[in-house]
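Consider the single chain below, provided in structure tokens and representing the form predicted on its own.
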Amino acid sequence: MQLADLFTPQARELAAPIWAAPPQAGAIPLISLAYGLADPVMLPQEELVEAAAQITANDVNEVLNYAPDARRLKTLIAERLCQEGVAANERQILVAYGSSQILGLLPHVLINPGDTVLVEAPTFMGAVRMFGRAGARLVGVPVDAEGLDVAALDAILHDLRAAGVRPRFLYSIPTFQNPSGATLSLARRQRVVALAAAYGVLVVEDDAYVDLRFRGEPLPPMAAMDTDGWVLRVGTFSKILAPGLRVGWAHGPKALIDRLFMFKPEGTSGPFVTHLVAQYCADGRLEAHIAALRFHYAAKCALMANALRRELPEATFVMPDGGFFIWLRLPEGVKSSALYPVAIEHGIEFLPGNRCFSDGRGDEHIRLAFSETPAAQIEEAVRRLGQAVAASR
């Protein structure tokens, strides 16, 4: 008998680990475009010690012993929802450790095992492994320059209900979507809604990136839209403060937000955490911040894009209008599989497109995260990328 034979059948394959390997001694320094993290230098450090300093000094037993959540942080994430057209109520909306605890705690109350969920292809990779792991039959719906394609959407949907399924939910994230940068145009987001009411299907709208616009104008999300309770809108402040601070946010029904707390275990998600970025976003410091983020996050998507058009100029891409990602596919004839280990070894990393599907599908893209690299280093990046793609061949 072992230790292994008690595993559920979930945790009996160990997934890949989200980090890669430090670099072993003597290789090149390694420069990653492969993770969605933030700018450190864009961090608001010195604003949150002062609000640190601010709640405590005002009630330490409110924000430091055990309590609910910030109430005023609940009624500004409303605030800000009803400003995007969303009929937002605060009693609707639950606060959470980052917008992926929401994404696992769906399972709990959605999937069974053997149950469909529709994913887009590609998708953000944590997502599909949730599911995944919870024993959902992921259906992939594919993506183009305009997003979610509805056509596709739509005859899934009917060849499904002709076999009896109905799926748990769709997951889509509509504006600059990991990772593929695309944003679902409004004719879409209106087909999708009425797509939902008409075969009954929940919409988890997990729109992270939205705040992180270069440019065009704001669409309106599909909560908006939505007036017979299809669509849970999910949130974070991770890409427009501090990831982490671990806050993130879900608005939908009633009953399925209790239904997602119910099944959240440790119950708030903290009182000094939820307070201090309550305390932050206050007298609107949090909206001049994203202004400074958006054009900081554009200057480095640009510098990105130069360098692949100068370097890969066989390779090719759309422009994002927003988020951290260029989606590339590699010149003909190269995979992302083949070509990873190759660019370990030129010191340049990135995320293999074969990780943001369900099925494995991808493998001639890849996608390159530019904001976290400091500016000085993305040309260099770029630049090992274009000899690692040479030597592959």
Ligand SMILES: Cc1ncc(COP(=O)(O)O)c(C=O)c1O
Contents of the next structure:
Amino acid sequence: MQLADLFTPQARELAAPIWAAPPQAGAIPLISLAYGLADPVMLPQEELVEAAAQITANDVNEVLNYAPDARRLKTLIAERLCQEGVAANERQILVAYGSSQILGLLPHVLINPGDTVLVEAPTFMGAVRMFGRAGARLVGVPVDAEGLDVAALDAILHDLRAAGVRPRFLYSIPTFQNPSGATLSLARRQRVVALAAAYGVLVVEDDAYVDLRFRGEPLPPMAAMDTDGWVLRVGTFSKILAPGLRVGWAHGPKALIDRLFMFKPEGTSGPFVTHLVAQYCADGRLEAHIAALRFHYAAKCALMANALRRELPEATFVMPDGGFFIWLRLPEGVKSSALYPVAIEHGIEFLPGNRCFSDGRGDEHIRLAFSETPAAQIEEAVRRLGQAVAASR
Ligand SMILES: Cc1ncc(COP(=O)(O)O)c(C=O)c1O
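If the structure you just shared is the form predicted on its own, then what does the corresponding form predicted in complex with the named molecule look like?
So here's everything in the complex, that chain up top.
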């Protein structure tokens, strides 16, 4: 009798998470461009300590006992949504431990084994994996420089309908997409919303990076264009404040928000963390911090892009207008899976492109995060990458 006999079939098949298996580094200390971590120098350490002291001094029972999550935070989220043109209502907001928790709750409410879920190709597999584990059949919709290919989406929806299949939802990252960096154009946003209404398909609009815009004007979210209740907008404080706080949220149709909440095991999120975020954000401090982040990450993105043009002139990429990543197409004939171990030997790590597709495609791409690595190391990292590419050929 083995403990593993008790595991469900889904649990038995699971591989260890990427985080649990740090690669065997070569002779030189590894520089990792693999993950979308915040730059530690931009974490507002002192202000958060100050905010923590203030909230506990104000009302220790409200903050450190079991209690509803902070109303102030929902008000703040609703205000930010209104600024984006979304007709926000605090009763239609769910606050959770990171947007990941919300994405992880979706299958409980929406997915039966065998159901179809549409995802971008490439996409953020961290989220999509949870849909797959719930038994969803994942159908990839291609992404190009303008984001999700709406003609392909239309054709897929049409074919699925002809086959009697109604997808449960479309998972989309419209702005500075993870991993491609692409931003869905205004016309395409309108088309996605129209298609969602026509086919009765929910759009899960995960806009984790929307505030980190380096250039150009903000685009309205799909949630602002939706008049019929087909969009669930998902956001996070991870990219604009601190990932370690694990505070994310969703806004959408009340029936869906209520059901997601019912599957959230701990009920409301811890009042300490929700009060802390609300306190930090007061008096325009969050918006000032976001302005600093945009400036900071734009400079690091430009630094990486210039280094790539110099060290890897045969590789190509679309310069992102914001976010954390450059999605690099490797020179002809170089495959990310074969390059990966060589890169580790050269002291550099990236996310292989096939980790960003639900069907294992993407071997000609790699995702490079410029967010965490100190600016002083980015050029060195790209130089090592250039050497690894040369060595792997
Ligand atoms: C597109 C996207 N959505 C969601 C998340 C998860 O964010 P959170 O920290 O809020 O769980 C990430 C983090 O990498 C992301 O890239």
